[in-house]
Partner chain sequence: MADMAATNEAIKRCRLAPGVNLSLIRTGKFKTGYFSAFFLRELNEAEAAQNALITSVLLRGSRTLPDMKAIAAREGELYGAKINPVIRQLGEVQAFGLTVSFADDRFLPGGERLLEEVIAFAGELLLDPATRGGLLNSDYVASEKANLCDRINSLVNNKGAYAQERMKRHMFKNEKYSVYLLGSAESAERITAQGLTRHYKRVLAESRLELFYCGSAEEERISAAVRKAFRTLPHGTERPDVATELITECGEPKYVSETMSVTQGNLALGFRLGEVMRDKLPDYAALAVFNAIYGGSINSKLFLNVRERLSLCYDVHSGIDRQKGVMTVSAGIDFSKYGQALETILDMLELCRKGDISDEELNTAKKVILTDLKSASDSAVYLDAFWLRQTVSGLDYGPEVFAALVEEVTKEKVVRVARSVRLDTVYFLKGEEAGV
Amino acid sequence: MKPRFYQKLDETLFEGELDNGLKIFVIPKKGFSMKYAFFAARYGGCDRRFKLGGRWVDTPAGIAHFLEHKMFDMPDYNAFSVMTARGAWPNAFTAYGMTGYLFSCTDAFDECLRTMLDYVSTPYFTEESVQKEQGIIGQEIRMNENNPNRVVIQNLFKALFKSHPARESIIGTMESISRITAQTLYDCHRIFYSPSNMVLCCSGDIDPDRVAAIAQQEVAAPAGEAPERDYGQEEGPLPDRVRIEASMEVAQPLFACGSKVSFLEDPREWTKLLFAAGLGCELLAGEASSLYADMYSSGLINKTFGIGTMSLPRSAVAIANGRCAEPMRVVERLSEAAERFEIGPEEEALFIRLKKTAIGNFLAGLDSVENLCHTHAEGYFNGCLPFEYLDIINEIKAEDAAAFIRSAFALPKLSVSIVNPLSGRPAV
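Quick one: this chain alone, in the form predicted in complex with the partner chain?
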């Protein structure tokens, strides 16, 4: 494991790679009680169509998430019981572009790490256990269907994208998960959980070389071939639909509006664009902006209003969302302000403060072992590591952020998703 000291941050990053391609990062934190490990596959809700043996294969929506649930089953032990018996807290999640397995503990870190690497590397599925899981995940799907905050964002993605797989929810539908079998799970595990498609990140008061030695013993599979993935046709800047609506049991309308951000191949440029986009969103309508203050004071928006970006495999979305009586008026205000956005002295001063805030937030993130591990996995998959972020943030100019705003919130590029109350009048 090779150390690299970042003087400005007073942090050391240890980096290594096994012969089979498994990448390892360790960020030691002296004096911390909590130890954290994160083992992630570059395989998420969007990875549904891929090339295998020269042939394109389609898998059901929700497959990566279903696989995540089933990885805790082992032929000879129950992963949850073994981990919790050591006082560890194991968990996992599936995002659009990755599946992550994690645990936190204070004692027995080495044993817990061994166990986690073991169950994530060992596929064990039966038709019976797959059927059982369909019941559990079925209720998770129902829970999300009743959650208006999820529905409004998922509908926005559906409206924005023509064919990108983020159109479908990560966990799938009752229909799509009913098509998953033990064999589909074995196939996807073999293809996407090969060591060269994974990364292990650990943080806490731990020894980096010890982590590498344990990974060497537990992750024995050879390097696999990285499958070619299909994330849909070239999207172009315009949305598929400009408006999408649903009705649910809510007290007041919820809305989300946004546009697609065109992907850049260079990882550092892409990371920089996303930071500039984040700063741009804050500059336009973040809590410290004039527009936010105006809309808030006039009662158009409230504290639920937020603006920012979400990144997806080979894409990203700029989103403004919240709960309010007149969503379309908010959308008009945003796009009007964006189209004529210029950097004057007031905007320049706000931009400098926003950069300070970004630096403060970045420093705060260094206090969380969980955040350190997750951002390193994400950064590795994206090709740009988090300890570089401070320099990237410093390079961004106010005009970069302004250019982003003018483009991202221009009316023709926007889709609007609204969830209306069932019994009330439709949104104005």
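Cool, the form predicted in complex with the partner chain is there; where's the form predicted on its own?
All you get below is the one chain by itself.
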């Protein structure tokens, strides 16, 4: 494991790579009682179509999430039960572009690390267990379909994108998961859980060389062929649909409006754009902005209103959402403000405060072993490690954020998703 010292942060990152391609990052935190490990695959809800061995393969929506659910079952033990019995807190999640397995503990770190690496690397599925899981995940799907907060965001993605797989829910549909078999899971595990497609990140009062030695012993699979991923046709800046509506049991309309953020191939520039986008969203209509204050004081929005960005594989989305009586009026106010947005003394002062807050939040995250592991996995998959973020944030100018505002919230680029009350009038 080779150390890399970041003087500005007073942090050391240990980095290594096994012969089979597994990347390892360890961030030691001397004196910390909590230890954390994160084992992640670059495989998420959007990785449904890929090319392997010269052949294109299509898989059902929800399969990455389904596979994550099944990985805790081993032929002779349940990994979750074993790790909790040792006093650890294991968990897992599936995002749009990543699946992660994790645990935190104060004792028995080596034993828990061995167990996690073992069960994530060892697929074990039967048709009977797959059918049982289809019922369990089916309940989760029905809950999501009845959750207006999830529906309003998923419908926004359906309106924004023509072909990007983010149009479909990460957990899939009842129809899509019915097509998942044990063999499908084995195939996807072999392809995407290859060591060369994964990263292990650990932090706490731990020995980097010890982590690497355990990984060398437990992750024995050879490097696999890297699949070519297909995230759909080039989208372009305009949405597929301007507006999409649904009716559900809500007391007041829910809305989400947003636009697509065009992907940049350079990892550092893409990271810089996402930071500038986040600052831009806050500058336009965050809680410290004059627009937010005006809309809130007039009763147009309430405390449910929020604005920010969401990153996706080879894309991102700028989103404003909340509950209010007049969703379209909020959209109009946002687009009108964005169209005439300029950096004056008031905006410059707010930008400086927002930038200092972003830097403060970044520095505070250095004391979280969980944050360190997750951001290093995400950064590795995206091509830009988080200890570079401080320099990137410092480079961003107010006009960078203003340019994003004028582009992202221009009316022609916006889609609007609304969930209306069942018995109420359509949103105005």
